[in-house]
Each structure stands twice: as C-alpha cells, then as structure tokens.
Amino acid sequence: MSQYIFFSGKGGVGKTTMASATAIHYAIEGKKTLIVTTDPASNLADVFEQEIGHKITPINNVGVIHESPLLFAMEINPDEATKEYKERIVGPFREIMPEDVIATIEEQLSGACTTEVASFDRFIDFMEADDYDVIVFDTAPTGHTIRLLELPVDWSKHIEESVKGGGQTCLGPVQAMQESKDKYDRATALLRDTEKTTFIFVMRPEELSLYETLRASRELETIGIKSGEIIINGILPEEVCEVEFFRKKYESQQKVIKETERVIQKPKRYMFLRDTEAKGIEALKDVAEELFGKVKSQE
C-alpha cells in the first residue's frame, strides 16, 4: 500500500468524492489517514458535512482506535500558506537586512508563483512527516497540479537564471532557495517512487475528460512521475437506458470507455452515476465500498 496517494483530474469529475471515499476507506481499515486538499475551490467540508479549513481537523464518525479518531482532513488555504511560507523565507533575513531589502524580497513574493510554491511547499512538509499511516492528497485541477509538480525538477537552471536576474525569484531569495533543494529533492524522489506514492486520475467517460486524463498522465511521466490507476466516473448503467436520449448517452460512455481501455493501460476503477450527491460519512462509505469492489487491472 502506498503511504501517498494523489488524486487528480479535470474540475467536475468527482475527484473530491474519490478521494474523500478512499481516505475513508483507510480509516475503517484501521489506518491513521489525512486528506489533504490544495484545490482552492475544494469543497471537503461539505462532502465530509463539518468544517473542516487551514487546519488539521479530526473528522467524526469514521474510525477510532484507542479513544483516538483516525481520519484527518485540511483544506489548504492558499492565502494562508502563502503568508507562512513568506514569513519562513522572510523571517530569518529580518533581523540582518536593512528594512529596504527586505521589502523588496516580499515584493518579490508577491506573485502567483510564490502562492503555487507555498501550497506546494505545504504539502512536502506533509510528506516529510511521519505522523500517518496514509495521506490522501485531493489536489486542484490537472493542470495546476503538473505546474506544481513541475517546480523542483530543474533547480540549477532556476538558480541560475535567478542569479542573473539580480538573485531574486519568486522562491524568495537565491540562498534561501538553495537551503529548500535538499527538501524538494527529497520530495521529488518520493513522488517518482511507485512503492510509496501512487497518482491516480479521475475522469468521465467523455472524450474531453479522456484527452486530459492522457495528456497530464504523458506530462506527469516526461518529469519520472507514473500514475498509478484511473477511476472511470459517472458510468450510465444499461438498464437505466430505455429512453433513447439515455440510450444514446450510454452508447457514447461505451466507446469512450473501450478507448479508454485501448490506449491507457493501467489498472481501471469503474463508478457507476449515483442517483443522489455524495455527502456525508454514510454516503462515503457506499461509494468507498463499490471504488474498492470494482477494480479491473491491465498491464
């Protein structure tokens, strides 16, 4: 079993339902388990019906072992990792700088890179510690998700060209960010490790949802990182198809899924539609029981 699972995928695929359900799923198995969102429209705390924000926060009604809960969740907060990890970088520079260029480092941390970076930077310091058995990742769409992947691969280049832009870049600092390479590097390797972290992409039974789900999984694999599974989500089941509106809908879903099979070959979960949204922790565990029932692998 893998310690890190990533999920990913287009905006309304049901990511955030897959992931909420297998974090459950861990949880009863008896698993310490953290789920961990950093999509900033992540919507946890009403899957998981509690709040939940920018802290570590014990969900109820899911497993306890010695009086002590074991499903965790967060939502990371971009502007409020964003504020730590400039303070992080910022902090130990105040009191040898002169208060001129410590404004123009925070100037320099004042882009949308620095606020991908520290939601980045939050998720390794999870994946730097050991305090769980599992940590579900439910990260924001495939796109953003990649860029922040992408981050850690090419540091000298970085620090080079940084160097040459007068020693700033939207890491902070040229030296702080040479301090930060032995952790991203260390992440990185993680990430590329396919016994500990496993990526797995939620999609549609859809030729949109498909083409993304192959061009992030061929993008996620030119910097060494394989995903590890696809969930085929929103299924139409034949019976419920008499009316030839759903009838043509179901047609459709087949052929993208035979496709799907054809030219993606890693190990498939198939989700039929439900007829009602997946809330709350009894709801959950339904879709947790039918994810972890139906799993066809394909080398």
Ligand SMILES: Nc1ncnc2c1ncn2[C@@H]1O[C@H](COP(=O)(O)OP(=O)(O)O)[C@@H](O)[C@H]1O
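Positions refer to the first chain, counted from 1. This one's a predicted model, so the numbers in the text were calculated from it and none came from an experiment. So that the term is clear: the rigid core is the largest set of C-alpha atoms that superpose within 1.5 Å between two forms. First, how it differs from the form predicted together with the ligand.
- Superposition on the rigid core between the two forms places the CA atom of Asp131 less than 2 Å from its counterpart.
- In this overlay on the rigid core, Thr104 has a C-alpha that sits 2 Å or more away from its partner position between the two forms.
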Contents of the next structure:
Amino acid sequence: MSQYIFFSGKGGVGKTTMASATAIHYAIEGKKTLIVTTDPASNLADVFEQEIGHKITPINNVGVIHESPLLFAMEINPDEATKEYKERIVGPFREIMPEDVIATIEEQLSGACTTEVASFDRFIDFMEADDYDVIVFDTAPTGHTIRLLELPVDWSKHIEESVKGGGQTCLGPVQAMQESKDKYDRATALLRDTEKTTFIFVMRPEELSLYETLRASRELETIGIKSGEIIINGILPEEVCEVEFFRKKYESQQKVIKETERVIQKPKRYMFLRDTEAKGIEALKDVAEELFGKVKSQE
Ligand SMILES: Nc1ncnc2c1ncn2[C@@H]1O[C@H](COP(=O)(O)OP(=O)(O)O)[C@@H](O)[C@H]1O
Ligand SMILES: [Mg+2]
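Okay, that is the form predicted alone; can I get the form predicted together with the ligand now?
Whole complex next, starting from this chain.
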C-alpha cells in the first residue's frame, strides 16, 4: 500500500468517487487517512454529505479507533492557500525590511504562478508531515494535475537560475526560495518513489477516455513517473444489455477494455456502472468493496 495515492483523469470519469471510496476503504482498515482535493471546483462535501472546506475536517461515521475518527478531508481553496503562502514568504521579512520592499515582494506574489505554487506548497506540507498513514489526493482534471506535478521540476530550475542571476522571482525573493528548493526536490523524489506514491488514472470504457489516459500516463513518464494503476469505471454489466441499444454500448465498451489491456501495462481495477449515484458514506462503502475486491495485475 502506498502512502500517497493520486487520482487523475478527465472531469466526470469518477475520480472523486473512486478517491473517496479508496479513502473510506483504508479508514475502515484502521489506517489514519486524509483525503485532500486540489480541485477548485471540489464536490467532496457533496459526496461525503458534510461541510469540509479549507481545513482538515473529521468525517463522521467511517473508521474510528478509541473514539478517534480515522478519516479526514480537506478541500484546498486556492485563494486561501495563496494567502497562507504569501504570508509565509513575506512574514520573516516584515520586521527587517522597509515597507516599500515588502510591498514590492507582495506585488510580485500576486500572479497566477503564485497561486499554482501555493496549492502545491500546501500539498507538499501534507506529504512531509507524516501525520497520516495514507493520503489520497483527489486532483483537478488531467491537464492541471500534470502541470501541478511538473511544477517542482520547473521550480527547482527556476530557483537555481534566479539564484545565479541574483534576481527576484514570482515565487518570492530568492533568499526565501533557497530553502524551498530543497523542499521541492524532496517532494519530487517522493512523487517518483513508487514505494511511496501511486498514481491512479480513472477512465471510462470509451475510446476518447483511453486516449486521454494514454496521454496522461505518457506525460507522467516524461517527468520520471512510470508506475501507476488504472481504474476502468462505468462498465455495463452484460446481463442488463439485452436491448439492442445497450448491447451495442456493451460491445463497444468491451472492445475498449480489451484495447486498454493491450496498450497499457499497468494493474487494472474494474468498476461496474451503478444504477444509483455513489453519494454518501454507505454508497461509497459499497463502491470500496467492489473496487478492492477486484484487481487484475498484468505485471
Ligand atoms: N460506477 C459508477 N456508477 C454510477 N455513477 C457513477 C459511477 N462512478 C461515478 N459516478 C457518478 O458520476 C458522476 C461523476 O463522478 P465524479 O466522481 O464526481 O467524477 P470526477 O471527480 O472525475 O469529475 C457523479 O455523479 C458520480 O456519482
Ligand atoms: Mg471530482
């Protein structure tokens, strides 16, 4: 079992559902588990049917040991994360630098780049804190995830160059960045450590979804992450496909499933389409049972 599990895939394929079911599974097993989402349009609160937000929130009625809850959730709010990040960078300079210098630094920290960095920074904090047995990351749709993961690689280079040039960066003053470089390097190492981190690609049994998954998995390979697993979600059960329309759909799904097995050499899990939405703890427990009962390794 990995300590960090990342879910990625296009919008609507079932990332949040699979990530939540996975988190529930580990909490029920007695592991202290955190599920974090970096999706600005997170719906974790809807799925767990309780308020969450930009703070670590215990989830009721899942795993409990000695009356302490085992499952926690947090929805990273990019604006909040940016505020926290800015303060962390600027804070130490407040006492020792003139106001106009502080203002300049603050201004440099208001670009889109800072927002991206801030969410990732928050996310690395979780990876380094060691407070949980398992951390499940429910990420934003694919492109964004890869971007997020490329960041530490980019960053390290960026910081190195700025240090050489003696300049400022949109990450903040170079002085403040040097220690961060070590941090991002450690995070990159963790992401590439296949013992510690697993990337799970969620896809539908559809051709376009397969292409997307292939692209995403290749993209990850380019930044040195080769492992990972696939969840094929939303498979029609054969017995409900007697009508021509569904029969066709079934056949086309099966074709894609075979093709996926042929072209992607990663362990796979298979998830049937359900007749109800997977919403609420009880439904998710059910999904978790189906998910963890069925793993077909190809390695
Ligand atoms: N196997 C399934 N059977 C039925 N509904 C599903 C299944 N997997 C996901 N869903 C539903 O599909 C919708 C999208 O799922 P979600 O997990 O939110 O996707 P994502 O996070 O990738 O955007 C939700 O309404 C969810 O309940
Ligand atoms: Mg989602």
